[in-house]
Amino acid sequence: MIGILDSGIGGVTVFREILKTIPNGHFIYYSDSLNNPYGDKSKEEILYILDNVVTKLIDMGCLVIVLACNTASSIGVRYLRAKYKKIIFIAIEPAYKMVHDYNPQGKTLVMATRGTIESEKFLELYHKYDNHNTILLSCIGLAELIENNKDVSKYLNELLGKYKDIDNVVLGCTHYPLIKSEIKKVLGDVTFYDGSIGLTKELLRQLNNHNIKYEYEKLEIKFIDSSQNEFKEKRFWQIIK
């Protein structure tokens, strides 16, 4: 069983990519909307929350857990790997290296939560591949708007209106790919980068390396929302199809 963990429905953007490679897997998707958003919480709060959720997923039989939330990955993956040594954790991360690989000279905007941008893990990545033409932008409250299916047009115009000469946009929160079209309305024809493809490749590599079965006769998905919100579940199935 593979667990997919996110602070809400944003991780579905990662899950959709995983399903392209593992179409008949057995998955538990845990939407922790009760504690959404993670990005504005302290490190201590996030680690406490992750401990509780990971314990539940392990109890339900997950040997592999995908952290489909950039904040959870940036702040918590090292802690979780050290504490739960028998569990394989696959962590999403902002695809800043992809800018280095494909368009290193382009003016780049990294959109992420405050928790991700301030995390040690992300800053290590950023300084390693810094193209010296990058803006780091904390998008406070944006993930929550997306989570609750609110109109983000006004928010984006106010936040992004001054960045009209951007070439690359790194989507550093798994909620953000859900609003690519809205971002393009403000910034124009930018190139997006997110970490879902790289994560999927790493997941498959780890499953094969550890000889963990991941192909079955048919796909099984169990959806859990920590707030038991029927709207969240309905939206999950709408997005995943």
Ligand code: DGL
The other form holds:
Amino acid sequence: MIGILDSGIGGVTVFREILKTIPNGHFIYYSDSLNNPYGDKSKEEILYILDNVVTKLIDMGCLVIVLACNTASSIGVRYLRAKYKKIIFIAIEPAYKMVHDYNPQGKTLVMATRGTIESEKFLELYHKYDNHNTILLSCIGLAELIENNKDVSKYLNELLGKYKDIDNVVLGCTHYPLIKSEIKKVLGDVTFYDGSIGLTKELLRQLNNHNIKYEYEKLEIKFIDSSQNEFKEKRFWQIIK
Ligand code: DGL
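In place of the form predicted on its own, output the structure of the form predicted in complex with the named molecule.
Shown next: the complete complex, the earlier chain at its head.
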């Protein structure tokens, strides 16, 4: 059983990508909307939350846990790997290396939560591939708007309106792929980079390396939302389709 977790429905953008490669897997998707947003919480709070969610997923039989949340990954994956040694954690990260690989000269905007942008893990990645033409932007409150299906146009106009001639946009929060068209309305025809493709490759590599069965006769998905909000479940099935 593969567990997938996020602070809400953002991780579904990662799950969609995983399903292209593992169409008949057995999955539990854990939407922690009760604690959304993760992005503005302290490190201690996030680790406490992750301990709880990870313990639940392990109790439900997950040996492999996908952190489909950049904030959780940036802040928590090293801690989780050290504490739960038998569990394989697959962690998303902002796809800044893809910019280095595909368009290193391009003017780049990295959009992510404050927690991700300020994390040691992300800053190591950034300094490794720094193209000296990059703006790091903490999008405080944006994931929460997306989570609650609110209109983001005013927010994006105010936040992004001053950025001109952007070529690359790194979607460093798994909620943001859900608003690509709204971002394009403000920034024009930019190229998006998100970490879900790299994460899926890594997931497959780890499953094969550890000889873990991941293909069954039929796809099984169990959806859990920590606030037991029916609306979240409906939205989950709409996005995953
Ligand atoms: N989807 C998340 C991320 O990738 C969480 C955003 C939040 O809860 O603030 O960071």
